[in-house]
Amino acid sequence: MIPSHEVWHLLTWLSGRPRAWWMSRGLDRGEPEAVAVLWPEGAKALETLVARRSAGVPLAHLLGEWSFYGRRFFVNRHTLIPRADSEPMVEAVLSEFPPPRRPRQPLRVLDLGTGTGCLLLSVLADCPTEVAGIGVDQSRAALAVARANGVGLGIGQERLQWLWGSWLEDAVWHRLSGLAPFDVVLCNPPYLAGDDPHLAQGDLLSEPRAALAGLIDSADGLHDVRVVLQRLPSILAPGAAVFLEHGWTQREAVLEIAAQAGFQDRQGGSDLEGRPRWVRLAGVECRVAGS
């Protein structure tokens, strides 16, 4: 049996009625057999959802959506599930932008490995309209989800662009160089080693392995981090900041990789539990033509 709070989550989503409505009618627990008394036509559907969740299907996949930074995002098996532990990084990114004004040139945000688009879209939704963004992903299916989320949030095409491709390919960096320079870069790269036991546990079993461990296995899981940080200076604007997520035991290794890539300003940030979860990198010599 799944935890009671998950049963309630499924019931309120399925019925469209809040938990208080059910409890006011005497439902202390949300089990399907108890729901059948009050809602016989919906009990079977709830029972099916509970059974699928018990079999390991992520709650977010059953709902087809998940909450992140106060907004709902479509999600499916082609994307990572948005997690609240990424929200403090979004807060930090938003502090990079000045109050609404009209700069001489639009500020540009790049999201590498965009998935659902939750990082990029959360930033754009709370930023001045002069800020525009590009989301990149190697999965066309993931980009379809991100595009749907952009439409759902009402962020217009004049501020948003999606690019298909892998940062392991020179062609992607060539295309990005034509769109550069970027003022802020977001990245939640794969950072699990191929033999990490977490890959066989919980929701991770149902999430895309390439987004978790990458296409190329490495002993420390940081192959993609190395690639991204080495290539980024070629597309950054002067004064640009990079925000990159990592595993909670990887802080020192990521900072060392960043130092080798030339980032002089290296700061760490934490997730909601206070664990090391992301870094802010700046102070690199940019190599964009004309900058």
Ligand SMILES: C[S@@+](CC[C@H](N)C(=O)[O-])C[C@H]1O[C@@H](n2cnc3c(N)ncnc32)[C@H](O)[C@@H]1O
The other form holds:
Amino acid sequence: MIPSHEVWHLLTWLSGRPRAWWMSRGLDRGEPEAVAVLWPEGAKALETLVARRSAGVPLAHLLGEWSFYGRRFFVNRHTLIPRADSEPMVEAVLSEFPPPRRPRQPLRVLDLGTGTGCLLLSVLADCPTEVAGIGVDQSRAALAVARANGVGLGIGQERLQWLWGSWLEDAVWHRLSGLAPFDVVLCNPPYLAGDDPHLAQGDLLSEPRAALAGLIDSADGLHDVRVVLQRLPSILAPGAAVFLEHGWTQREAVLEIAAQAGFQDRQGGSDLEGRPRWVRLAGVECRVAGS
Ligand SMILES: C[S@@+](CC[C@H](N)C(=O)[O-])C[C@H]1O[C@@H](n2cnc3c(N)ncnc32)[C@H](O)[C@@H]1O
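Return one more block: the form predicted in complex with this ligand, after the form predicted alone shown previously.
Everything in the complex follows now, all chains and molecules, and the chain you saw is the first one.
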């Protein structure tokens, strides 16, 4: 059986009525048999959803959407399900553009491994039109979802660009250098080791392996972090900041990789539970041609 809060989540989504509406009519449990008394025609659909959830289908996949930083994002089996633990990093990015968030000149934000686009779109939605963004992903199917989310959030197409390709290939860096320099970089890369037991547990079983462990397995999960941090200085603007998420045991290793890549300023940030989960990196010598 699934937890009662998930049953309520499914019932309120299916019916379009809040929990208070049901409770005010005497429903104290959201289970299908209790719902059948008040809403016989909906109870069968609820029963099906509860059965699929009990079989391990992520709640986000049943709903086709998930909440992140106060907005709803379409999700499917080609995207990572946005995690609330990534929200503090978005908050930190936005604090780079304090209200009224008016940059003196147009700024470019790059999101490497954009998935649903939740990081990039959350930033752009709260910034003025002078801030534009580019989301990169190796999955065309994920980029289709990110594009749909951009449209759904009403972010003008002139502010958004989506680029398909792998950062393990030179071609992507070549394309990005044509779009550089970037002022802010967001990256929630895959960072699980290839043999991490979490890959075989819970919702992770239904998420793309490339989103969790990358296209190439690595023993410490940090292969993508190494590649990205080594290559980033070639496309950064002077004064640029990089925000990179990592696993909660990886802080020291990530800081070491960042130092080797030439980032002089290295600060750490936490997730919602206070665990070390992301870094802000700056102070690197920019190697963009002409800068
Ligand atoms: C951990 S998910 C992050 C998704 C989203 N940014 C978020 O925070 O929910 C990592 C993303 O990186 C993409 N990815 C993995 N390896 C990649 C590569 N070599 N090049 C480009 N994108 C890659 C995956 O397809 C996935 O969408």
